[in-house]
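Next comes just one chain, in C-alpha cells: the form predicted on its own.
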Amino acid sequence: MELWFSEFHAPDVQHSLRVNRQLFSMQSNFQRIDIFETPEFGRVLALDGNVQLTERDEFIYDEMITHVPMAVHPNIHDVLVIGAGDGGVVKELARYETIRRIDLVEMDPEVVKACRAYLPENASRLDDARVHIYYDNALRFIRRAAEQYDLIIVDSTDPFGPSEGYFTREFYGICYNALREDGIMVNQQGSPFYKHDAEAMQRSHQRIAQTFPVCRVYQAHIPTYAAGYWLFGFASKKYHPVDDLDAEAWKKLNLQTKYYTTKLHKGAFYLPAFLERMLEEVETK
C-alpha cells in the first residue's frame, strides 16, 4: 500500500509528497505536529497539514530569510527570532561570528523537542550558547522590549490560525519599538499566486508600510511552498535592501551558501509585473 502526504495549496489544488514512513505525530497544545520521511524531500516537518520545511529544501527559505538582512546592516549584534523553532534560522546566524545574542521565541516547545530528536541537522546550533529559547507568546515578549535588537525575523507560521497575530498592524508597530534606531524586520510573507494566499500577503505588506520608513517585497523559488514561489518582507528604519547591500563585505565572510549570492540577492527584489501591480496597490492606499 502506498503512502501520500497531500496538502492543499488552493481550494482546488493540492501538492502530495510520497511517505516512506512516519517518524513522529502528536496534538500538542497549539497545533498538530508531523514528522515523516519522503523518498524525494527527505524528512518533512508539517503543522496542522502545511509543509513547514524539508530537508531538501529549507536551505532556500533560511539562507533568504537570514542572509539577506545580514548583508545589508553592518553592525547587527543582536537578534529575536519569532517562530522557527525548527533550529534552520538560528543555524544560519549562528555562522556569523559578529552576532552577540539571539532570541528564540517560539510559542510551542513539543516543535522544538520533535526537530531536536527527528531533524538535528536543523536544530544543530539551537545550543549554541549566544541563543537563548523563550517559550512565550511572541506579542507579550516583545512588549517588554524596547529598542534592544538590531534585526528581527519573523518565522512564523501562515496568517492564519495560531501565527495569525503575527500579522497585524499593531505587532508591527511593537516589532518597530523592539528595533534599535537602525534596525531590520524580516518577515515571510507567503505566495503571492493563490488569491487567499495573495489578499493575505497584501494586507501584510500594507500595514509594515504603514510602520516603516523603508519597505520592500523580494522573492525565492522553494519547490514544496505553495506554488513553488514565496515572497518575504524587508523592513527597515534606515537601510535600504539594495541600495545599502555591503556585497564585498559578506563576500569576505567566506561563508558557504547553496541558494543566496549577493548577486541573487539583488535580482529577489527585482520583481514581476503583476506582483509589482499588487504591491503598488496597498502602498497607495
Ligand code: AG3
The other form holds:
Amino acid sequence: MELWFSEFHAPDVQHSLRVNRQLFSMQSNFQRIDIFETPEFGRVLALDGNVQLTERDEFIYDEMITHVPMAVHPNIHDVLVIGAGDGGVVKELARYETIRRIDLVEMDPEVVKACRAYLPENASRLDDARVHIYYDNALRFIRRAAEQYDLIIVDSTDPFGPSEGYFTREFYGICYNALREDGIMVNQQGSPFYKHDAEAMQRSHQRIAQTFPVCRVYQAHIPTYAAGYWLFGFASKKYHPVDDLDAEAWKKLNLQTKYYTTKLHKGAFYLPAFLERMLEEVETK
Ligand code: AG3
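For comparison with the form predicted on its own, produce the structure of the form predicted together with this ligand.
Time for the whole complex; same chain goes first.
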C-alpha cells in the first residue's frame, strides 16, 4: 500500500512525502496536529496540514532562528520564545550557559504533549530549569509581563490561521516594548517565492520596519518548506545583524552546529535581487 502526505505549497503546487505510518493525530482547540514517520525525513510534525518540522531538516530552522541573534548581542540573559511548542528553539537556546531565563509562550498545550511523546529529542530541553512554559496567547502574555527581555524569538505558524495575530503592527509594538533598550526580535518570516507567501512576507516586513530602527531579512534553505526557501526577520533597537556580529566570541563558545557558521551568518543577509526589490518596495512606503 502506498501512503503519501501532501501539502499545498501554492494553489497549483504540492509537495509530497512518503509515509511509513501515522503516529499521532488529533484536533485540538486550536488546530489539527499530526505526527507521522517518513523514510526520507524521519518523524514529521504537521499543524493544519503544514509541515512544521521534520527530524531530518529541523536543525536548519532551529539553528538559524537561534544562533544568528545569539552571535550578535553580547549579553543575552532573558529570552522570550513565542510558539515553538515542539521545543526545537529551546533545545538550541539551552546550549548557552549565559542565558538565565527562557519563557516559552505556546497557545496549544497539545502540541507540547505530542512532541514530548513522539519527538523526544526535539523536546529534550523543555525540562531545563531555566525554561518556564506558559500556555497562553502571546499578545495577552506580553502585555501583562513585567519581565524585560534581551531577545524575543517568534517561532509561530503561518500568518493564516491561529497565529495571524503574531504578524500585526500591534504585536510588533508590544514586542518592542517588552525588549530592553538593546533588545533583538527575530521571527519566522515566511517564504518569498510563491505569491500568497510573498505578499504576507511583505506585509509583515513593512510592519516590523515601521516599528524597529533596524530591520533586516535573512534566508535559509529548508527542503520541506514552501519552495525550499525560507526567511527570518531580524529586528533590533540597536545592533546591526552583520556589523555587530562578534564571530570570535561565538566561536570561543565551541558549540557544534550542523548548519550555522559565522561565515554563513553574513552570507544569509545577502539576498537575491528580486527579494531586495520586494523589501525595498515596502520599506519606503
Ligand atoms: N515553526 C513554524 C515554522 C512555520 C513553517 N510554515 C510552513 N512550513 N508553512 C517551526 C518549528 C521548528 N522548531
